[in-house]
Amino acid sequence: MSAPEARRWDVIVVGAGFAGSLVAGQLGERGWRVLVLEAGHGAPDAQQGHLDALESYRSAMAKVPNSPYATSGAAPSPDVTDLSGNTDGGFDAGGYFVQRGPLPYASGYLRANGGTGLAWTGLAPRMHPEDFRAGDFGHGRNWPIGYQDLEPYYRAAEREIGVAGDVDEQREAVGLPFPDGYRYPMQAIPRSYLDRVMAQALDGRPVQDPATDGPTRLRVATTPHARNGLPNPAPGAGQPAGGRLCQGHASCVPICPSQAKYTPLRTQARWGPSVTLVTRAVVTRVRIAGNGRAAGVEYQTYHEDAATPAAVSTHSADADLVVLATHAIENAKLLLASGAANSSDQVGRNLMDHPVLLTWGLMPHRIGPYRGPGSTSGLEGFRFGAARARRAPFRIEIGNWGWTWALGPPDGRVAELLRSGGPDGRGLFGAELRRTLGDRIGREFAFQFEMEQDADPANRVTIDPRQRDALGNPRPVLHYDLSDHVKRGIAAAKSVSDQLFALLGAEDHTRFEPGPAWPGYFEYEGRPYAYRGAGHGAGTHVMGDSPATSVVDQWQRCWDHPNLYTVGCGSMPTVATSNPSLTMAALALRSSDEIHRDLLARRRPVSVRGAAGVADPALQGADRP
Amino acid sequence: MLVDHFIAISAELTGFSAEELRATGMAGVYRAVVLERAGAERLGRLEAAVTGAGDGPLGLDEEPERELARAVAHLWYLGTWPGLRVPEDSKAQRLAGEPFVVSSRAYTEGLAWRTFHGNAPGTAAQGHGSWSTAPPAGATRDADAAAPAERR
């Protein structure tokens, strides 16, 4: 391979995560020469890298999302362990982020080849049609496109990343429109035993959401997953996307041992020869030419873990078109550091996540937790409808992994019984310890309420010349808070949770108090709550229909620079209530078509290269949704 | 032989039988960890306290023994050395305070998961759809049965 800077590229893609890997693959498939620059490490051998990551995970003290993966001080990753709550409320933030808001942005991400798509949970629900017009409900923004514009790309994304799901159930329980006869590539991932017990107790029962007049009827519905289920025998369903069948290792986050869960490395394995990946390449700036076009990027490379200036060299690469795909927060940081794309003053603003309310308890009988994917079913009835004008909508995930997200793995419960269990409060041992742990851990379950956070320009990423990382690059400075709309949603969710516990006859152990474990603690209308971050950062280069009020157009193309695309969840005007990766993937595929058209238009007078892509029948269908 | 001693007190502390503990393959490693982190003398005092208790309650009235007993049970249940409180002035003992996962194998063999017939996350391929079935029917019964059978 010649040095990346020694030639001119058709496209430079910055970031080899979810969106970047898809865009690079789509463009490479159409013959474009693509340079992918990834800031983090990449394993020379994917299979060995996977085995090393598994070993790191199993021997890690804190099995947090980033724990299996090699990270570097040269391209730091924010980690959930960077945050700690104070006993009198408030929080402390260490690590990569500088946090200056009243509440913490409570999610991390991963800078490594494959990105946060290595550690993601693998749930792939579509957004609801209403989610594209939250502004009509008086909270947040409207998208410049609707569900129907994205629908063909949802199908393309479901084929590309390999989604297992039940179309009929999604149509009935969520109200999603699908074309007649459409089937997911794979059959739904089987529901957990916990889901079945819940369905028995909850299906058809009413609960009263404080924001609605009438009751909401419950229905436990399976969730679409980007992990391998049984192939769908229905006609037109397509083939599984590679990898093994899900074996229920119960560690999708942070790593799937059987590689049944989609990761961007799977897409990378299908990259054609015109795609070149360089890892440990930290892009520091997009070069904007005098005519407003992106000319290329500047980047630093570093040696292994040595983040000393001596081990760093700087480079430059040129291309006809640049795609930033480095995660919502990194994209905003890079645009700000480049002085690019910000005529609207919206770069870095509208930072959103899914604040997650967790409630947890013990079922009346053992349900076999810590088996299968983290969540296989949910309660969908609070995601849409008129109530979203009065409180943030939310999606309820049924949590199969006990109290892990709420209180950590069972280690804490073991230590507590040893320390203070037993009749004398001095610790439990022997058969009584064994019996008590089996009884309690065996009944653990949780609900995970993923709240839609409305786009608020005051929630933002900025950079500060005094705050730099080891290579001298700016650290993201965050200001984050929850609106009253979100807090009303959280309060409504807690009320729904109380009713669910009653219907289940379950012991509620939910308890929020200020302290190290709850940096997201707050009080609302006199009651204590706390949230965790779902890792779904969004909104920071918001998509819209006007250059005056948004950063990118409906194709994720910067209004200010016709050959600079900024892709990923940062483009989303609403984070909605579904896990956003599938929507990010659909948007990336849609943008790839437009990028291809841009490149063709630029080359047409002198070249016919790329014509093969236009003849692709799948694409022709997708071109005109 | 010395490992047998360690297994005997571990069975008392954990509620798992000597055979179950032996089958994990971790006894020798765990004994070495305890010797390294707490010292032979302290382990000896714990063994004496536990084996001397006969049919009565565990002889763990003294706090240093009780602390080590908790650490040994913690080790078996989670594969993690939890650390011990270290006297301020004891440089040689500083090692004892540091918590760590013994190995990925130790994590896999943690007994906490076995108390409800589960597996440590990320360690066992359980078959597609296995999570849909009720937990093993014997789960409740044999945990209850363990009480009289093993506490003697």
Second form
Amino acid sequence: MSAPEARRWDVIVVGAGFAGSLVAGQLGERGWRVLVLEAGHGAPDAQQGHLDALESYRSAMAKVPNSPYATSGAAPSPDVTDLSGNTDGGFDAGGYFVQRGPLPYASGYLRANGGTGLAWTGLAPRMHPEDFRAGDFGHGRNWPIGYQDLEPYYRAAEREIGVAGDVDEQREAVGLPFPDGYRYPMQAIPRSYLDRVMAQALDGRPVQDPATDGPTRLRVATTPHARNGLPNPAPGAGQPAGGRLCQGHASCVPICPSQAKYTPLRTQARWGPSVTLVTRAVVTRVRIAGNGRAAGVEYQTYHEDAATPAAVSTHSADADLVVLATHAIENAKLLLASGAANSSDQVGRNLMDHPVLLTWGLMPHRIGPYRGPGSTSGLEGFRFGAARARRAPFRIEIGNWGWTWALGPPDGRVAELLRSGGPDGRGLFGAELRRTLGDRIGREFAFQFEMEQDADPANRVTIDPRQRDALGNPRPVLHYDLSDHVKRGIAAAKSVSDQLFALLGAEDHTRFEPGPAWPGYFEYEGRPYAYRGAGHGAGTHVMGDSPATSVVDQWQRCWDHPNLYTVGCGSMPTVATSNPSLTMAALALRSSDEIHRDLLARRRPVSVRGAAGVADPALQGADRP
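What would the structure be for the form predicted alone, given that what you showed me was the form predicted in complex with the partner chain?
Below you will find a single chain and nothing else.
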């Protein structure tokens, strides 16, 4: 879409992903004129765009999170295939990021209309109240707000994106407070057969966490999902319109063929006429006026398949208020390139992700993997408590997609059997091949341990004038590492995994070794480990209660610029252990209310009274939306 003729707006939102789409929608509903600038591509017709993405996914050699979606060298997206491990334990990094840390930042994201929200897992758990005060445990930071401040916005976000879950189970198994009578807007996603097998074998059984004095009792609990299948008929559920049922395609990441999973495009479909979206619009700078206020942005538009300077146009737009919602790393990059919001020297610092420890094996009997969402249940007992002072807390997801994340899809195992699967070292074929495949693939399962990474100022995003993309804009330069606290958590998780395998009677095939498949390989206390990135970048414009130590206040408003908001996971002081999208959505809705108040205050008429104390009617309400 070409640049609009109008130059002045009430609000400019940079980024049309999860947070940007929600903020734009909330402000548009209230009548504000909103310009949304998205760096990546967008399809003129959403349904045709979905079909095109499906076809791209089917034909992709590597079915990674970004593979279905059109990307451009003009607005490059980091991809997990940019990384490769070395046989000596190091790593090589190509692609968009410039990686200069001892360990790789192992996640990508998507610069396209809808952002990484197109390719997310759809898991929507809340953070635990304890997660808002991680600093009290000696690792990380405390939030300037608590769970109760965000709770009404959790409910609003669950309505907005259509979360399916069981309140009673979340209250009992996770310890989450909910208002009396509250119900999720959508009916809970059923447990998979693997979940039920796990629950039968594990519920009530103790395991010994090395960081605790006593045992931890296990309980398999279902995970809330943003899959908009069946509205909850319970009174007070406040259900949105129903969506399409999950068809069990087992490809939620990167794309849900049945469109049961929420994406930001669903919010965009509800935008009113006061919201204008421009795709292929790369914002290069936030303009800061002499009074410290954001005056607007400068941006480049580019043609569909060209990233040469001749194909690029430059533009400028003005607004009363600017919202950056591009991704934790992109937000930091843009602030740094603009020389904005960094009086605390915290812009770009405290980069976090969820380093994920994977363990995988074969159950004693077939459990029907590769059906439905990637994970429908988990083990929650390692997320909180005194142990988080001794090692990073973690949440365990029970993986329904076999060994896909650890070793790739089953195709590789099939090829191996064809090549050398027979007892004589020759290939297997025919009935014997089918029997062997059914036995092995049908028993595959995995655990995914999502670790909380503490905010470390040394983990950061910077820019380097020598490192630029095709349009001449800075590429993110990353320094990333894992603290000993996180490594202790990973070691504890592996110990817990060993006990889970024993309780299940499962064959453990987990093996970490340096090489191309494991760029996140490291050794800790003499033992080998490796991690994957969860795609949960956070912390680069961290929220706090002081302008001396943080970038944004509790509303995600930059301390240095009263009309510049920087929203998204980058504001989170802790990434905790739950998937962060729901919390990001709740924060975006909370910020939207404050932005609305800011805009109203700016438009409030000045009361000019004459000698008789009568207001001048010519000045009342002159500039209301």
